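Have a look below at one chain only, the form predicted alone, in structure tokens format.
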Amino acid sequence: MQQTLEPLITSAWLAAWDKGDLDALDGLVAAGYTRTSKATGATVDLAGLKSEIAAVREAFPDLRTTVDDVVEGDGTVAVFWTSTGTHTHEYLGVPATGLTVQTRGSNILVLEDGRIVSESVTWDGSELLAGLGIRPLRGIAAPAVSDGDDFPELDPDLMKAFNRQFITGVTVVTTKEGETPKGLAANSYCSVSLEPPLVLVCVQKTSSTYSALFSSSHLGINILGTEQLDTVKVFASKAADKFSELDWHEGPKGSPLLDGSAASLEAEIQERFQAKTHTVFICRVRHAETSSTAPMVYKAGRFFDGAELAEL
């Protein structure tokens, strides 16, 4: 069986993944074919597989796959493969990074009358994203397993009311797209650790700065001072050039740092975690600046003078 199936499997596989000839799979699978990911448990039919291949090929148009081995079992065939491609278009919500990545996997094919009736695959899209330095947060993509208790979805208004009780500073996250400075206002910043010096910031995927952050190795985080209320308004807007009326200077790696800030830092992006509508960037601080300027304070949609806080 291996002598007749191995060339057929290999040729159809490479035609579909490397050349985009999705119809080459039609003669390989049986009616009712299913494909299950061991990583996520998700199952698709032949149409779903074709859609997945098309999405990967659009994001990695130079994709090249090597079938490393095909091993016959009792009514099964195991296919081991390696794929390499350059990320030049959006994939699973991640803007193009320009990075070339390599991923490996294996598929166990269940055969009946010489056709594939089902297969399980050890690879899924999140593994490819991991090669780009992007990881999904556990428990975000799929519902958490409970102890048998059914909990209703939390009322969004209650979550908003909770968030309004939390007081934060105000930051502007900056980077460059080529030679063009980019930035957005954010209050979802916190220090992760001092040794090593790690910080995190959450960025919404709809932000105009989002794609630039993915192609950057470093970013700047500026804690705004009490005299920078106009700066907040600029970065909360959709202005085409948010830096045209601002004074700023570059960090050692070129990240824009805003003059007049209470503090600024430049950090190397080390991890990117996907969390539905946002991406969490974990960064190692490489440069920091502080001043005597009092920080701006934010609570429930309003801004306050950080110098006027009453000590308890």
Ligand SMILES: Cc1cc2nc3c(=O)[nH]c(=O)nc-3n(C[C@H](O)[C@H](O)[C@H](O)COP(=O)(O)O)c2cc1C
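These figures come from a predicted structure and were not determined experimentally. Positions refer to the first chain, counted from 1. Think of the rigid core as the biggest set of C-alphas that the two forms share within 1.5 Å after superposition. Compared with the form predicted together with the named molecule:
- With the core superposed, residue 104 shows a C-alpha displacement of at least 2 Å between the two forms.
- Relative to the superposed rigid core, residue 19 undergoes a CA displacement of at least 2 Å between the two forms.
- Comparing the forms between the two forms on their rigid core, the Cα displacement of residue 75 reaches 2 Å or more.
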The other form holds:
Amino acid sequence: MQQTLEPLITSAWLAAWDKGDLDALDGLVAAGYTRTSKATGATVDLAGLKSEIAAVREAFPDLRTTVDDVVEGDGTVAVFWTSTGTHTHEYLGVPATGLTVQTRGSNILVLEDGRIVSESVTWDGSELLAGLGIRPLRGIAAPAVSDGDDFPELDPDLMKAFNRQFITGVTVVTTKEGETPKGLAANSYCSVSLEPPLVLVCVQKTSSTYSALFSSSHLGINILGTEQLDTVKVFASKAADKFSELDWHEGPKGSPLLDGSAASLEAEIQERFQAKTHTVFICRVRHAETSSTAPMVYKAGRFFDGAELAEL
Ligand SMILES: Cc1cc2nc3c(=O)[nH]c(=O)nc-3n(C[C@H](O)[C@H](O)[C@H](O)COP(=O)(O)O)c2cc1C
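Now that we've seen the form predicted alone, could you pull up the form predicted together with the named molecule?
Let us now look at the entire complex, which starts with that chain.
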């Protein structure tokens, strides 16, 4: 009987995942069917599987799946598959990137009387995100492993007071949306390592620059100089065209670099870690420009002249 199952599995599978014909699965699974993700341990029933497929199809409407192999055993069938799709709608909290992603997986189906009673899957939705270069931070994205009641959340005012004791420079993080330059003021810049030259910046997901940054391969980071107080105010705002009064040039990959900055770099985005309200972009620096202009200094909501610092 098992020899006859392969075409049935393949056609129902493709009808559900590629065409959205979710009811095609009804004839394939037994009552009480369960599907368990090996990655997360989560188990869903047929309705859960259908809503999972619907969510993936909404985010990746042009989804195309190839069943690479079906290996039939004694009461089990292993299905190996590859799916490709373009990320055109929000998925697991990540805005559309327009990027095409490919993901592979395998499912072990347990059969009884020619129907699937259970299946285990070596794939979960976060693998699609990994294909987009996005990683949820463990312990932040997953509340199950938070310290919970043992450590109540820190008072936000105390956190603010702590941050106000920290002195930083100010950067403008830039990218382009089509041909339109976009950017925001950010002091979350941090050098990660010299070899390789990695830097990071944290960007709030509500920023109007966020979706352009998210789908960019490269970004610019400009360390503002003492003459750019007006510039920081514009980039800390939601102004429609923040570049209209500015002189700027492009880095080798087209990222806007602001003339008059203390230093500018262009970097390739390598990781996008999801951290609740923010995304941490880890970037590899590909190009840098420095000048003798003194940097602007930022502390507790005020800007200072970096040329006037008193050495201890
Ligand atoms: C000194 C300073 C530092 C800032 N740092 C950050 C930051 O690191 N990340 C961030 O998302 N927003 C930061 N902001 C806030 C954004 O610049 C601000 O929300 C801006 O309006 C975003 O613009 P957009 O929505 O047009 O992208 C900072 C603002 C200032 C004044």
